[in-house]
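Below you'll find only one chain, the form predicted alone, shown as structure tokens.
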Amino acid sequence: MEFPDDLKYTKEHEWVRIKGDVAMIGISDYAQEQLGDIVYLELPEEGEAVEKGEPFGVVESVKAVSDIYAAVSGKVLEINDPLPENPETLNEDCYEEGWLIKVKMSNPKEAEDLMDSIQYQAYIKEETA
């Protein structure tokens, strides 16, 4: 499994790059890894808001449903447009060609709150033991 040290990462499995005031967010190794075949994707429109810690899309795998969060606040300013066709994507590449969202951050200071890759494995190891 791979955690990239230079993105963030959330409580709810989803990694960060932050590049000014613009943040990608997408699912994690792990996350993909635990869903399994990834087989539908429901992404939001460019322009809409989402809230650090709310749901703002859907994936679906032969295992589960499950909601995919926000990690920072702010106006999505675009979206991964051939990740809906393609799902397996995410489970091929979640760290480049699998990104979800990228978002201008409305208060950047709440990246803060993420975790690094040592962190994030910690969290993990104990979310697992």
The other form holds:
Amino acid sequence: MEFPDDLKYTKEHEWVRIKGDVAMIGISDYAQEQLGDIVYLELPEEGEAVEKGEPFGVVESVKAVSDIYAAVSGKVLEINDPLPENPETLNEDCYEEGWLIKVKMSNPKEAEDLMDSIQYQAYIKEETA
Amino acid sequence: MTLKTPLYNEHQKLKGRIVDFAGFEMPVQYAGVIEEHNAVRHAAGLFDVSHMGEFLFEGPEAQKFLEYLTPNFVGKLTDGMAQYSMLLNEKGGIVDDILVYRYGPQKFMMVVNASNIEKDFEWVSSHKTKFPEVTLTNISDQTALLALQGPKAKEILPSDLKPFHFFVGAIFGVPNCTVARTGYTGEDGFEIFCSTDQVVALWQALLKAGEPFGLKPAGLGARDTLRLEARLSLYGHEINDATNPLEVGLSWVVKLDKPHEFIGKSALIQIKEAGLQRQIVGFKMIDKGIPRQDCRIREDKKEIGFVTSGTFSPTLQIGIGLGYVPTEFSSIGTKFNIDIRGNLKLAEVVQMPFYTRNRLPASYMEGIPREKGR
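Form predicted alone done, so how does the form predicted in complex with the partner chain look?
Let's see the whole complex now, leading with the same chain.
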């Protein structure tokens, strides 16, 4: 499993790529592997508000349903529109092709609570121990 | 406490993802549910289903006892034949769905669901007093079970067994196996019982022999999607102690005219005369979405039923499900909504099963890529 150094991570296994006040959000390699074959994805509409810690979407594998939580609060600037038609992309490339939404952050300070790659890997180890 | 089958270490070696199922630590998947599902549809898969339970019925009254316990006609079986059947309670509810194997006129085996082993054994034992000439033994702990399923199964294990027939003998050097042409996937294949201390050798030999044919180890995840596409009922989903065989679509198992009394018979006669209030239908999603167990079924917004099993169908590439609806909503083509997380998604009752070996109903062929639509 890979956890790129330039990303931040949540305890709910989302990743965040921050550029200025815009956060790109996706699910981590660990999340996609735990889910297994991903076959369904629901994303919010552009312009919708998302709130840190609240679900903004749903991802389903053959066997499991899982909420996707917002890592930061703000307004949805852009969604990865083709992705719900090809949800298996999340299994193949969860960090690039498989990004979910871009959020214009209303409170960029929230990002300070997120884990870095090393902290996140330690967290996974702890959780699965 | 969770139990392990004798193959637990093999599952770990194969990187199986282990989950608790009916108190057993079982592999839900190895490489992935869809890959394993497709292996069974197009080549072959090998399942460890050793968690299933087995009871032996021996003695001069064994058959008579089974006729009383089960609604199917045990008298139709000859040596080396198996039969799908049920244990019913007095109200006609389903205690469990089972298989009955006839080894000889005085020796039968009953195969039961893992989650019901204790309940079933108590149930069967409680009725044994009327049949003193039967020895009843729970051999679940000594008995392992593998399922070799898929179109290539007969090349991996050449055999002229007819469906629902079995033989007892050695295969791949493992003695005293019961090899039956049965399964739970909608494909051709075998279920093989052997003693728990031999099953690791048998598992390894089958995987090796099957490798050139594309055989893959398959987990309970694929077993569930396969059985659902084949519209096979599962205890705890379509059936339980409060559902009767008629509403589940299993009236063919109930032989009301067999020359034996059986538990639940008078209740089922009454249910039949009164007519069915509800029944299981199979539906496919028209809107995007995956139905899951316990989702409400609605006409407009009014609740009319509930989903008993639902999944993404790897073969059909859409959401499919089974559920109870009032009889007036059961005809093919009926549309209703499935309430998925508060969103109403349109679904349509379709002909069952969703998948039949070598054939798909024509209605599915539109819009399905060819290689997926076989």
